[in-house]
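We begin with a single chain expressed as structure tokens, specifically the form predicted on its own.
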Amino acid sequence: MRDRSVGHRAFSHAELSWLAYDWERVGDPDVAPRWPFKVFLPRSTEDVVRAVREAAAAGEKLIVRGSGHSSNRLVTGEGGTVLLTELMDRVEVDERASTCTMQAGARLLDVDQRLARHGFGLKVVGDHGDITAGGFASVGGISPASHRFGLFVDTVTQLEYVDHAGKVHRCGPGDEAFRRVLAGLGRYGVITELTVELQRIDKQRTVLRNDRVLTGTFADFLARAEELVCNPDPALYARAFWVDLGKAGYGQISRYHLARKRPDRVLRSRLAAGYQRLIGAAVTNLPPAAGAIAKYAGVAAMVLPPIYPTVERVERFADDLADATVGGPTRMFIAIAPAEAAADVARGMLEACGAAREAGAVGPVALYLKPIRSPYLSGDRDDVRHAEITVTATVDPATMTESVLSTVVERIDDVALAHRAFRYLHTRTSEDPQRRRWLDPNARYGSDEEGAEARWWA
């Protein structure tokens, strides 16, 4: 296995043991492994067909795995059968059409670096360096550019997948199965190949100006974040970040616009990039205790992002500064809220963590917010906007028992349901199937779209 641990220094995706874990290990380093019995390593669509048919004939459930970034037991199974997309990484660029066709296992950081040689870049790319094309498409995919381009799945123009009977399907936006398979968590088959729209851009050299606003109270932060989410903005990238230390908190709202290229701004962007790399190096090389300090220094630095970064640094800002796999264990909870309810959902998610904080299970909490304008989420309604709200909580695994964690999850789900928000289902959510359907952004495109979900959407 090749090392795909560029962005996560404590865990190596190249180790065979990583197949027994998912992102749950970041929140509980001592979580029991779930070892698969059989692993398929396809390199082509034909190989996937063989694997699917062999698993079906043996009566085995096939688990599709990219880099293992889920924390909801979607990509692990004790004694299970895993299809690992590791070797499916072919990439083809069509400069005339401004599109890129890639296999499901292609790592999006690698894709973006290859596109840079052609003067292109992905419109939506995750901030984790190990995310694969198939994994990103199976959950939706969000970035600080999602207020312009939507989800990653909104940039997909063609899709190839293999259904559970081993039949190959190719479809586009006009086909019924297209949106059902996208963001479907692998329920409808194995995504094997994607074609996505590109933007012409030099991400490494394009300098942006961050028109940032700093906030010292959560109420002020929420008010400004709500304005960021609800009002159209010409910014190329946009996001908000809040650090809750319990008795104090600090936040910032960032809107990134194209900056005129001047030597002093280029120098400042390079110094900022060097600062990010320095923190990353500290996290890598310092002892665990000091590494935790470096991690928190990175989180603190997110409140004061550089004024003149490059596009590449903006897209990978969070992962470069605060590696979730080092220092204290962390739990991540993600909701996708209607724009007008974003502030209430954010407040409710922090309050859900606050109850666990009183029990000593939760320490400092970070809240990361990105505005979204997505045809997939809105059902092609131009007047509907959303916001991704990510809460990352530092936890004490000894105190954050399964019972406490389940209570936090259920409370966050209650908040989402009360405001008709979605949950990102690759993170921990309710075990109740009905509640999960209510929280699933894919529900309107799934097989039950004529049932209760459709009435709820209406």
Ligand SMILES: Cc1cc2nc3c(=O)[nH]c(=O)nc-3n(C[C@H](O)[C@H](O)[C@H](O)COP(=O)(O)OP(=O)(O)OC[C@H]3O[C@@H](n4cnc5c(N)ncnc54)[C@H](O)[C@@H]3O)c2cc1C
Given for the second form:
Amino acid sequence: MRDRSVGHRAFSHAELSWLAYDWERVGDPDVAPRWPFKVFLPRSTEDVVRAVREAAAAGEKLIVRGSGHSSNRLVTGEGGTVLLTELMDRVEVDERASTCTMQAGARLLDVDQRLARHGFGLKVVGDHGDITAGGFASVGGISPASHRFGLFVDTVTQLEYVDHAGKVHRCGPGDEAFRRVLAGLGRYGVITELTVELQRIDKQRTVLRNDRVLTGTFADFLARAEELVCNPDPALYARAFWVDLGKAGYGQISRYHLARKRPDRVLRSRLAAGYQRLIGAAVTNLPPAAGAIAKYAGVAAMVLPPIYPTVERVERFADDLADATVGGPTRMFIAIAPAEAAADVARGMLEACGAAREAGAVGPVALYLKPIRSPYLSGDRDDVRHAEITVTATVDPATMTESVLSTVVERIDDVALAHRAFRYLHTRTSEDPQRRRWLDPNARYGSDEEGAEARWWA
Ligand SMILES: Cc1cc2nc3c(=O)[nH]c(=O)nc-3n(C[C@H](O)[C@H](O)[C@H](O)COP(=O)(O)OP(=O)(O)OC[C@H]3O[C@@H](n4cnc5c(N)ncnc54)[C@H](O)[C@@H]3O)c2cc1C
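Switch over from the form predicted on its own to the form predicted in complex with the named molecule, please.
Complete assembly follows, chain above in first position.
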């Protein structure tokens, strides 16, 4: 198989063993593999229909897998049957309609690079290049432009999917199935193709000015982050980042505006991009111990982001700087909270990790917040805003036992439930189907009657 991976030093998508794991391996390198028994490699919608029918006839649950970057055991199964979208990567651009139609296995970095040749770009793209269109659409899709464009799923205008009976459906925003399948984690069928709105932009050359605020106190950081996520902001891209070292911490709030083009700014943005890539390359190519040090340099660089980056570098920021597969293992937990509750949820998530830190299971923790204004999340209410809160914790797998991890996860879920927040379900959550349903942004659109919940979560 081709290795399409853009930035992992430790794992290759070309290895067969990749199929036995998801991103959980980054948090626990010794986690037991869950080898599938059967793998389908469709290239077309017709192939997907065939695979779905074969699996259904054999009474097998079909696990849909994009790049396997989720970490909630959604894409692995011991002895299971996996449909891998790897070979479904066709992309077509419609310049007149400002849309792009792609097969579900297309990697969004490839799509964006292809679009750049036509003077377009995706409105919402993840910061990691290996994420597939189908995988992103099945969880939601958030970027530092989500306060303008919503989730990736809000930019989708047309969807083709194959249901569990092997029937092909095409649907759009007016159809009931549309939002049910989007962010549906593969429960309602296999997304085969999707069309998304584009923006006219040159991501590689558009220089932004980062009006950043640096702060050394958590209370001040949270107050400023709250202001960022609660209020409409003219910034084109926005994010907040805090590093918690236990006794100390440091943070920054970044609002990116269009910079007037001046040769010195273009030069500074090129130097910043070079610096970003240099740290990223060091993390990827140095021997493991030195790579781990470079990774911490990358994390430090996140606290002091460049003043004049290009759009591309803002979108790929974290991934440029630190390869998560190098250095100490990390676990990611994400909540999507109503904006007014974001500060409380962020604090609660850190406290949940703090308890595990006392047991020696958690080291430094990074906290990101991104503002979101999403019709999908708000049920089309204009006045409702959300925030993505990501906690990336460095962990010691020896002390982060399954029971300690479950306690952290349940506490984070409790915090989310107390504040009517969602969890981003591609990261580890409770396994209780009822709790998962309350935490699921898709629940508003999904339906129990079809039995999909029962069938897939059982
Ligand atoms: C390093 C890293 C950086 C990330 N950055 C971001 C970010 O910036 N923004 C963000 O929003 N998320 C981010 N994520 C999360 C990422 O978007 C999700 O984990 C996403 O699901 C990964 O895509 P994938 O192709 O690997 O999906 P997989 O992990 O393979 O699948 C995820 C889910 O989608 C389902 N699925 C996949 N393909 C299909 C399909 N064709 N039809 C139906 N269901 C399908 C699977 O069954 C599973 O439930 C990041 C994750 C990592 C590891």
